[in-house]
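In the block that follows, a single chain appears as C-alpha cells, in the form predicted alone.
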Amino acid sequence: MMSEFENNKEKLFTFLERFRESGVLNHINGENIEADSQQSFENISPIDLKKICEVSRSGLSDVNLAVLSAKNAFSEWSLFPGQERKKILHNIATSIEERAHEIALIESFDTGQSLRFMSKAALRGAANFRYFADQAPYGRDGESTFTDSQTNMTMRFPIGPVGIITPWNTPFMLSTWKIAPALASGCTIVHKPAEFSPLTAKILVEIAEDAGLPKGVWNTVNGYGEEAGKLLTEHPDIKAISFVGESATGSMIMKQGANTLKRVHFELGGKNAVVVFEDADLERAADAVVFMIYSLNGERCTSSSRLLVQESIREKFVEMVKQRAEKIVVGHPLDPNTTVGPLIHPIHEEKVKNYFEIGKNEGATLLTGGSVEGPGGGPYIAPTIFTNVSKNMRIAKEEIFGPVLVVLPFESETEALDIVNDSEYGLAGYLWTQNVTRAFQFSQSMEAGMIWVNSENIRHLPTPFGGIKSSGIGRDGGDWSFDFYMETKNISFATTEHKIPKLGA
C-alpha cells in the first residue's frame, strides 16, 4: 500500500506536469502571455534545487500593458455593487478549499515549507477570501456628524489600480490577505509574487476568473524585484503599493513610489521578542516558544526570533527548549513527518549560515542546530539555539530569518523592557506570566504593533497587523485594510440659512 508522503508526491508530480510544459507565464486582461522580450528564467524547488519550470521575466512594455488593463477594468469594477463583489469573492473562497490539497503540495515543493503548514495556510487564504467578501458591501459606508447648521456625511471610495507585491514565505496565504480587501474595497490590482515562488499566484488569479472575477481586475506579472518591482512602483497609473518584505526593499520602494506620491502599505521585518518570567506557566510558554520559531522554517516576519528569560529560570527554561528543538524532524516538505524543510534558496541559506559564524565570533554559544543534510541535497537547517548572547550583538538585533533563536536572560522587567525595545523593529511581541498587573502594564510597554499575552500568534481577522518602526507602515485586517485601498471623502450639506461672511459687498 502506498504511503501517504509517497501519495503527496505522485499527487505533486500531474500538478506539476502544467508548469513543466508551459512555465509560468504573466496573465494579462484574462490571458496567459509571455514576457515581450520572450526573457523568462529559471525556478527551482529549495528541496533538490532542480529546476521546476521557466517563469516570465517581464519587463516595462509588461507592466505597462497589466496596469493599463488594470485601469481599463477598474472603471466597471469599481462600480459593482458590494452584493456582487460579496458573490464572486465568495465563489473564490469555495473554489480555494475545494483545491486547497493541490495548492498545499505546489507550495511545498516551490517554497521548501513542510505540508502540515502549508495545509492550513492554504485554507487560511480561503477565510480571508470569505472574511473580506462579506465587508464588501460596507466598504463605502462613513458616518453621518452634524451642527446647528450642517449635515456632514462621509464615505469611501476605491483609490484605483493598486500594486501587490508578496514575499516567498506562505506566498499563497500572504497574497489572499492582500488581495482580497483589495477585490472588496473595488480596486483592480497589478500582482508581482516574488520570483521563488512563483507557481501559486498563477493558480490562485485562474481561481479568481473561473469564480466570476471580470477579466482585467486582477493581472499578474512576473519578474524580478529590481526590474519588474519596480516599474511597477513608479508606474503613474499605479495609485498604491501594499508590499510585504524585506525593510531594506521597503524603504527602496517608498523612494521609488515619491514622484508620484504613492500610497505605500508596508508590512516588513522583525526581530520579535518573548518574554519568559520566572511565574509563567512553563510549559506552554516553551511550546509556544518553539512554535514560534521553527514553524514554517523560522521564515516569518512574526517568528519569536529573541528569547528573554528571566535568570531565575534560564537554566530551566532553555533545556526545555532545547528538548523540544532537538526531537523536530527535518526532512522532506512532503513527508507528513516533517516539521522543518529546507529553506527558500541557496543565497538565503548562504545569509543565514553567516550568522552562525558571525554569532560564534562575537562570543554567542551554538547550543543545538545549525546545517544538517537532507533529502535531495537542499539548503536544510536544523532548529538552531545561540546562548550566551548579548542585547549588542548581531544574531540579537539584526533578521536571519530562519530556525534560529538567541536567549537573553535578565534579572527585573525594567531590564527586560529595555532588551525588548532596543530594536529598530517592532513588528510582534509575546509576553509569559500569570501576574495580571505585569501583564497589562508589560505589554503597553513594549515598543511593537501586536503583542500576544499567554499565547503564541493566532490571528483574528477583523483586528489591524502590522508594526511600528522598522517592521512596517499601516494596517491590515477589518476595516483598517479598507482605510488603505479607499479614499475617504466628506460632504458637507447646510441645513439652516447660516450667515455668509460679505468681503466686496
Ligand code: NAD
The other form holds:
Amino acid sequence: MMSEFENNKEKLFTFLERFRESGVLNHINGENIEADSQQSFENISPIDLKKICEVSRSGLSDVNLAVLSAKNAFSEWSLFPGQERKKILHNIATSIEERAHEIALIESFDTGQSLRFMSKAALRGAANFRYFADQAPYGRDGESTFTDSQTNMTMRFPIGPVGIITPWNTPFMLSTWKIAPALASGCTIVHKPAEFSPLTAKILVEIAEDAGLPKGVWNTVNGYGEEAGKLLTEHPDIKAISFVGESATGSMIMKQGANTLKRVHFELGGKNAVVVFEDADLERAADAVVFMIYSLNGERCTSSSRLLVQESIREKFVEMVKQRAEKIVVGHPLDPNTTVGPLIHPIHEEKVKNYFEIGKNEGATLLTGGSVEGPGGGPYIAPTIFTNVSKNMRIAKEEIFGPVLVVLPFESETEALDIVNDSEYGLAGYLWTQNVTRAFQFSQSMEAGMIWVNSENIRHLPTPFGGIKSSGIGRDGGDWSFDFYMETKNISFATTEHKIPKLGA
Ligand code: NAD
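Moving on from the form predicted alone, please list the structure of the form predicted together with the named molecule.
Next comes the full complex, this chain leading.
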C-alpha cells in the first residue's frame, strides 16, 4: 500500500499540473491575464530548488488595470446587503474547507513549511472567512449620542478599493486574515502576494469567485515588491494598504504612500521574548518554547526567538529545550513525520546562516543545530540554540526568522524586564510563572502588542492582533479590522430650535 507521504506527493503532482502548464497569471476582473509586458519570473520549490512554474511580472499597466477593476466593482460591492456578503463569505469558507488538502499540499511545496502545520493553516483560513462573514451585517453599525439639542449618529462606510500585500511565511492563512475583513467591510481589493510563494493566492481568488463573489471585487497581481507592490502603494485610487512583512519594507511603504496620504495597517517583524521564571511549570513551558520557535520553520512573526530564563533553572531548562529540539524531525515537508522543512529560499538561508557566523564572532556558543542535509537538497536548518548570549549581541536583537533560539539568562524580575524591553520590536511576549501577582504586573510592563501568560500563541479572532514599536501599526481582529477598512462618519441632527448665533443679521 502507498504510504501517506507517497500519496501526498502523487496528489500534489496532479494539483500542480495546471500551474506547470499555464504558470501563475494575474487575476483581474475575473479573467486570467498575463502581464502586459508578457514578462514573468521563475517560482521554485524550496525542497529541491527546481522550477515549479513561471509567474507574471506585473508593471504599471497591470496594476492600473487591477485597480480600475477594483474601483469599478466598488460601487456595487460596497452597497451589497450585509447579509448577502455574509452568505458569500461563508460559501468561500466552505470551499476552502473542501479544498483544504489541496491548498495545504501546494502551500507546503511552495513554501517548505511542513504539511502538519499547513493543513491547519488552510483550515484557519476558512475560519477567518467564517468569523468575518458573521460580522459583515454589523460593519456599518455605530452609536448614537445625545445632547439637549442634537442627536448624533455615527456610522461607518467602506473606505474604497484597498491594496493587500502579503509575505511568504504562511501566505494562504495570512492572505485570508486580511482579505476576509476587507470584503466583509464592503471594500474591493487588489492583492499582491509574495513573489516567493504565489500559488495559493491564485487558488484563493478562484475559490472566491466560484463561491459567488462578483468579478472585479478581488483582483490579484503578481510581481516583485519593488515593482508591482510599490506601484500599488502609490496608486491614488487605492485608499488603504494592509501590509504584512518586514519592518524595513513597512517603512518604505509609508514613504511610497505619503503623496496619496495612504492609510496603512502594518504587521511587521518581531524578536519576541519568552520569559521563564523558576516557579513555572517547566515541562509545559519547555513544550511551548519549542513549539513557538521551531513550528513553521521558525519563519513566524510571533516566534519566541529570545528565551529569557531565570539563572537558578537555566541549566536544567536549557537542557529540556535542547533535548526536545534535537528530537524534532527535519525533512521533506510533505512527509507527515516532518516538523521542520526547508527554509523558503537560498537567499533567506544565506541570511539565517550569516547569523550563525555573527553569533559565533560575537562570542555566543552554538549549543545545537545549524545547517543540515535534507531530501531534495534544499536549504535545511536544524533546530538551533545559541547560549552565552548577551542582550547587546546582534543575534539577540535582530529578527533571524528561522529555527534559531537565543538564550538570555536573568537573575531578577527587573533584569528580565530590562532585557525584554530593550528591543526595537514589540509584537508578542510570553511569560511563564505561577505567581499571579508577578504575572499580572510583569505582563503589563512587557512592551509588546500581545502577551500570552502560561501559554503558547493561541489566536482568538475577536481579540486584537498587532504590534507596537517597529512591529506594526494597527490591529487586526474583532471590530479593529472594520475600523481600518471603513471610514467613520458622524451625522448630527438638530432636535430643537436651538439658538443660532446671528452674525450680520
Ligand atoms: P517582505 O517585507 O520582504 O515582503 C512582504 C511583501 O511586501 C511581499 O509581497 C513583497 O513583494 C512586498 N514588498 C517588498 N518591497 C515592497 C515595496 N517597496 N513596496 C510594496 N511592497 C513591497 O517580507 P517577507 O520577507 O516576505 O516576510 C517576512 C517578514 O514578514 C518578517 O519580518 C516577519 O516578521 C513579517 N511577518 C509579520 C507578521 C505579523 O503579523 N506581524 C506576520 C507574518 C510575517
